[in-house]
Structure formats: C-alpha cells, structure tokens
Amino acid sequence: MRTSELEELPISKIKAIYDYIPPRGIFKMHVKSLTGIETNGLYIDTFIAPDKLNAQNLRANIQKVKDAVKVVHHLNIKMAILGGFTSLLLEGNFNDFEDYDMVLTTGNSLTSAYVVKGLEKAAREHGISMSESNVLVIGATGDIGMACTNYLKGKVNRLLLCARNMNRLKTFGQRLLDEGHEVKYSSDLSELAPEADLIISVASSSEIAISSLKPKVIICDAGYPKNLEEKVEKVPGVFLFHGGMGQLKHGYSFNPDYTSQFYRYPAPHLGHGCIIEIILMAFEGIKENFSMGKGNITSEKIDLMYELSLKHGIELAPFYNSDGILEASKNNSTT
C-alpha cells in the first residue's frame, strides 16, 4: 500500500481498508519442544481496530471472529486459539461452535501465568516481598485481570482494583471482601496508584496515565496497545516491563517468514502467552476447551499451564520494554 510511486496512505485510510479484508491465513508456523515433539500451525489474521472495541461495534467484531473460526473449520484444523481482541467471543457466548469438531481456547490461562510469574520474579530480583506489597490491577474485571487477581489474593498485603465499569468492579471487589481479603477498588486510577508497590496493567486502552507513584514501583504492562511507559510519571527506580510473554528456547519458524515485519522483539523466539497456550495443548494432546468464559480461569489452570510451559522448554521472556532488554534480565538469566 505504500510505495515510492504512490502517495503515502495515512494510518486512518489503512485501518479503513483493513476493515473490509476477510479473515485469512497469513503464514504457517513450526514449533519445537524440549521433549523432541514438533507441531505445526497456521496464523489467521482478523483485523479489529483497537479504537473499535466498544459496544457500538460489538456485533460486527463478533461476526469477524465467527468468520475466522469458520476458516479454521473449513481447513479441518482441530485446535484454535482466539488471541488478542478476538478472545472477546470466547469470554461470552461460544455456543455457535458446539457443532464444530474443534478445541478452542482464549489462551488467557498461560498469559495470566506469565503475568503473575513475571511479577513474582521481578519482585524477588528487586528485594520486594509479595506478602507485604499492595498490588494494583488495572483492567481488573477483564478475563486476565480477574485471573491475576484471584491468583494473587491471599498472597499479597492488599489488592487495589481498577476498571472502567463500576458495576462489575463493585461486584468483583465486594466478592473478594466477603472472602476476607484486603481490597480497595475504584474506577479512578489516581485514588489507587499512590498506594501501589506492584502494578499489573491488562487493560486495552491508550488513555491510561499513571501518576503519584511510589519510588521503585514495579509495573507489568500486559495490556494492548503497549504504550504505558509513555504515560507513566517519571519516578526514580520505576521498573516497567512488557508481560504475558514467553521465550520458546527451542525455537519456532514462520513460512513465509514475517518476523522482520511484525515479530520484532529484543530477544529471539519470544511469543505471546495466548499463542503458546495452544502450542502446549498440541504438544500435550489436550482435546478439550481450556480457557473459556470470563472469570473461569483458576489458579490451578495457571499453575498447570506454567508447568507445561517449563516442561517443553518455554520460559518467561526476559524483562524488556520499548527500550530493549532491562538490566535485571541481563544480570540474571534464570527463570
């Protein structure tokens, strides 16, 4: 679309064009396990613009995801992960696919595992006690936010929960309070950020801005788009890393090879937790739907997926952000 012979297209026009492109296979994937198992997959693109993730466009977005699953079905592929924004369908009504001979997952169990395990590792390396820390979860009523919160409850000093929908936030926060946990919740981030020692951001918003932070706070940015570091108040000692990612130590390959176009990371063979989850299910021969329905991800599922990840030689990604690999990862390569 952009060549020297043609006038450069603005991003807005490119987005408008992509809205009309149907779901289609982009490249094949080949992945190897530590155990010697190998598996193949297909990356199918379904373009949903982040600024159209609202109630007004919900029906159109769900139809795009349904069309993508039909592509998988027609290709006779037996397992599919609906990653990123396409997971919204499996977090709600997925009855449309009951007649398909296919295993489905959002991949959110392993994404949640990489988020919480990454936060625990960062805290250890910085000498921060999880049990004495206040943990802020931004996007707490989303599927990954709820999974991380439920995993951390009882393991931290206090949970600080933030989400845009106050009704859902109040329901979730009150449930945790009724269970006996220390919880504070608000849709106003400025009320919670000053109390946080550790922060998880799993919200899909470009409007998040964090200020009045404690010194030496650790932030795991696992939301989309990845631009939180541009919105964080410049406080000495802030450690911000991109979370929810794993490193496939035995590699993967694409055909055609599009790694130079959009899989640009500061370390080799990094991948999103959601995509790695379906890879692990293929390695293990798991033939049942795994991460389905908002709020159904348990701590047991998180631990199971993380254990399977290590079994197949897939570790936490090194700590990095838009500036590259962070010092903690350069000095400590263990998982």
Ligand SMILES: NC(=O)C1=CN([C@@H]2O[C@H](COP(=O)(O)OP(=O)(O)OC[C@H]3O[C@@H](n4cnc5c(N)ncnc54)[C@H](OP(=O)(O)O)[C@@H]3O)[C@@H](O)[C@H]2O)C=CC1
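Residue numbers count along the first chain shown, from 1. Just so we're on the same page, rigid core means the largest C-alpha set that superposes within 1.5 Å between forms. Here the structure is a predicted model, which means the values were calculated and not measured. First, how it differs from the form predicted together with the named molecule.
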Contents of the next structure:
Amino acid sequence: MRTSELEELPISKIKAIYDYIPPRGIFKMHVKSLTGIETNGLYIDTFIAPDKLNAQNLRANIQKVKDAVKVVHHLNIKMAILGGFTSLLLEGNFNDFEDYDMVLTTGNSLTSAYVVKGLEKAAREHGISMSESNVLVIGATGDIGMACTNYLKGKVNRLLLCARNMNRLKTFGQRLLDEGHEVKYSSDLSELAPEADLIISVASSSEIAISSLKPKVIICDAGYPKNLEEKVEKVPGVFLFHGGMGQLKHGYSFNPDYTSQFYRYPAPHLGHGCIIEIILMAFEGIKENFSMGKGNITSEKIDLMYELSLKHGIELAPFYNSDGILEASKNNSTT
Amino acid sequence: METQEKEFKSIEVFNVTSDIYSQAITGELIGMSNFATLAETIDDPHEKMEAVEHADSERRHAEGFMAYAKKLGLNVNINLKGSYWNRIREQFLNYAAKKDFIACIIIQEVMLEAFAISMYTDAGNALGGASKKLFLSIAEEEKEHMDHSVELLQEELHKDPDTFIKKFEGIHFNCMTILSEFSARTDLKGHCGVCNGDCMKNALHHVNLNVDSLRGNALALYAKALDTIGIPGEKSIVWIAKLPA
Ligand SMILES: NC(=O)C1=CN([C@@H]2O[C@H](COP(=O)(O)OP(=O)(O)OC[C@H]3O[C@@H](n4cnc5c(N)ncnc54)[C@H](OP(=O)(O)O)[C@@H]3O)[C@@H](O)[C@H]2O)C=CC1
Ligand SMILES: [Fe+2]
Ligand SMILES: [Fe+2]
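Go ahead and give the structure of the form predicted together with the named molecule, now that the form predicted on its own is out.
What follows is the entire complex, opening with the chain shown before.
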C-alpha cells in the first residue's frame, strides 16, 4: 500500500460529505524569518462549504468555528488566527475562548496594512498622488474597511464610503465628518464610483459590480469571493490587483505539500495578511490577542504589523490578479 | 399484510422501514458473531468474559429490533452472507485468527459502531414513533460501547503512536473501504443481499432520509472517534478522502 502522505488530498471525492467533516488540521507549515528564527504552524480547516455560508446555517457554522478553536486547544497550540470568514462568523468576538489560555487574532491588522501599503505603492508607481486622490472603500463598515479608512483619513483628498447597511454607514461617516475629514457615503455604489481615483474592495460579496469609472483607476481587491474582475467595467487603464497579501522572502513549506492544490498563486511564497499576522506574532512571542472585535484596528497597529513584517523579511506581494503578475511588478516577482 | 396498511403511509414507507430493520438486525447479528468469535480466540480470561458479555448485548439489540419488526409486521430479511456484511465479517475473522484483540476492537467498536450509532440516530429520528425510541435507546448503548473502547485505544496509541497509527491505517483501508462502498450513493459492489428488491438507498426519501447525510454523519462520527483516540486530523482526513464513494 502506498502511504497516504505521498498523495495529494482527494478533496473532490468528499464533496458530497464535505461539510459533515469535523474541523481538523490539514497540513503543517514551516516558516523562516529573515532574522533566522523559525516557527511551525498547522492549518486547520473548519469544513464549512462555501455554499453553506448563509443565514440558514449560521448557528451550525459558528459551532464549527468554535469546534475548530477547540481542536487548537486540544492540540495544545497556544496561538491561532481565525482566518477568512471564520472571524466574520464570530464578528471577531473571542469571549468563548477565554478559558483556553490561547492567543487569538483575526489577522485583520496586517491584512489592512498590506491593503493600504499596496494601494500607496500602486499609486506611487502610477504617478498618482494620494493626497489628491479620492479613495472609495467598498465594505467601509467592516473591520478591514474601517481600519483602512481610519488609516487613510487625513492622507487623501476625499473618502468615499460604501456599505449596504445605511445606519452603520451613517454612524461611521458622520464620525469622520465630525473629525473634519472630507467624506461622502452611500449604499449606492454608482453614486461614488465615478469620483474614485483609488478603490479598496473589502466586502464579502459576490454582488458588487463597478461601472462609470474614471480612466486609470487603481483597484485593490482584498475581499472574497474573488470575482470583482468579472464585474468591473472593462475600461482601459484600470489597474486591478488582489491585495492583502504578503510575500515571505525566506519561503515556507507545507507538510504534506498541498501547495499545488490549496495555495496556488502566480508568484512564490505568497500568503494572506491574516495568516502572516500570526506568524509574526509567533516570531515576536506576542502573548496577547492582537486584532479582535470590529473597528478596533488603529493606524498604530497597522504600522506596527507592517514594520514587523519587513523586519522578518515578509514584503508586500507583487501586484497580480487572475491573469497573473501585473506588468509593473514583473521585475520583483521572484524571490 | 394488515398491519402494513394500518401503520404505514404507503407501500414504499413499509418497504424502506423493513429494509432499515433488516440492515439493523443483520448488523447486530454480525456484531454478536464477532464478539462470540473473539471470546473463542482470545486467551485473557477477563477479555474473554467481556467479549461474551458484549456478544450478549448485541444479541439483545438484535432481539429488540426483531421483536419490534414482528409487531409491525415488517418484511425482514436477515442475511449474514449478504456481500458487504460478509466481507466485513471476513475482515474481522482475519484479525481474530491472528488474536489481534486491538484490531478487532477497532473494527467492531469504532468502525461498525460509528456507523451503527449515527445511522440508528438518523433512522430513529426519521421513522419517529416507537421506532424512534427503540433506535435511539440502542444507539445510546452502542455509544457506551464505543466510548469505552476509545479510552482503551487512547492508551494503546500512547504506548507507541507510530506503530498504532500505521496499524490503524491498514485496518481503515481494509474495513472502511467496505463500509464506504456499502454506504455510497449506489452500492459500489452490487446488491447488499439484505434489502428487499431494489436497494433501499433509492427509497430513503420516503422516510425523509438521504444517503449523503446518513453517510456524512456516520463518517463524521468516525472522524470524531479517531480524533478522540488521538490520530492526527491531517492523517484521518486523507484516509477518509481516499475511501471509495
Ligand atoms: N486578503 C486577505 O488576507 C484577507 C481578506 N479578507 C477578506 O476581506 C473581506 C472583509 O473582511 P472583514 O472586514 O473582516 O469583513 P466584515 O464583515 O467586517 O465587513 C464586510 C463589509 O462589507 C460590506 N458589504 C457586504 N456586502 C456588501 C455589498 N454587496 N456592497 C457593499 N458593501 C458590502 C459590509 O457592510 P454591509 O453588510 O452593511 O453591506 C461590511 O462593511 C472579506 O471578504 C474577507 O474574506 C479577510 C481576511 C484576510
Ligand atoms: Fe448492538
Ligand atoms: Fe455494540
């Protein structure tokens, strides 16, 4: 019998029963820092099927996230990041895990850092001045959206904020207006898009379609599902990249190596900001929850995480989208 | 067939209920025979006594199902030589012949029991009424069997994790393959020899069951048992994903 480790995980075979599988570790990770420190991690999957991410299954899904954290606890692992939709399901609330003697984070500080630093870099490379730009944030009342907005306020010409729930949007928009920033908010994207020079999309939605754009607009898509490209009006000069990602210059390895199955990107050793945040916390021995709740990410946290990232040799990912590496980045896409 | 008309909404419900009882009774008798064999082959007197006691417990389960099936006038078909059940029994006998007590416990108490507990629970809830009470109470007892063995297997794993996990993997592919073929959407290796007429899998919807959730819940319980024993989740997921479906 061939040992199972040699073969890839035939996920397709368990499609029919995927969401019955209890949360469990899938592969181990090993990462190295520029400083020479090394650390190990375990990727735990909640086995929540994307098509089950709806209100009807909310309770079951929250339970699965809690079960996944229990797995971490049972394995005696002392820190964890609740990536992607898992922290969304808990709304960043870690109260249930207080007894676990475990450090947790949503990873949203570093994700936000990569989003805003990526946007700044793209603007710079395209000769666009941040301070003269109008920045549209789609998903502005979310944890990452608020973090990015708060970081950018005072640094840009005008903030254009979009989300569906008008109450939350108004509260947030009004606060920024009261602070003296130039802000326009609307739940109707078409009212904002024509004014935008730079766009951050951090909504978890497949319904977003953008049209009536200015020429040469820069779009950082950090939300999931990743399908904004199909829904952006095809204007020549639009620069759309997938943001919120870093590149681990000193590499990482998975065991078993599922990189060809799970983690396929057009450049080597890319990783999500959220996952890199926990790696940095491990490198630095941070013993307190870092990003949690909603709306708590300060610019200081963003800057701190970004500094730590650079310190350990983890840089902004080169610009890419589903077509591959984008022209401006081609020179520095290899490690 | 008077009872049938009184108690069942339709002939389809009668048939699928009959098949569910047939499978349960056959499964219990397989369990009973497995423990009886074990009582024969093992030397340790305490393990011997435990095996006999266990065989008796499975006998009582079979009797409970039989008595109720009779009361309902179901069309029960008991067939220990039905292809899947027989293959599982053969696997068990193989390990028993080698006096491999641990392997036997893994097959009977983890693999078969995970399927029994989960499917009795789902079937009981779907059938409702007195059947529900019967299935759920037997599921409860099976759960005690399982929990007891899981503790024992935790200790075994502790003694020598690598050897234990390798051994478990071998048993998994020998036995779970059969249970997986049995519980796949279509019988992957032909008719089970227990169901009356066509396979009941095509008729489960008459009692609000479906084969994917039955199978999914059973494999989930199996996976949880493996987690509790201490088998790394990244191993068991690969084992499960590789089962035929
Ligand atoms: N690249 C990376 O490394 C990472 C990416 N992410 C992704 O970032 C995204 C945001 O995460 P997070 O901030 O935590 O999520 P939140 O749920 O906190 O925020 C989502 C925001 O999007 C808004 N929104 C949702 N649907 C729409 C819509 N159709 N139109 C406009 N606004 C909408 C919500 O407001 P309202 O409901 O009122 O519309 C809310 O403001 C997620 O997709 C997540 O998967 C997360 C972590 C890491
Ligand atoms: Fe039994
Ligand atoms: Fe039993």
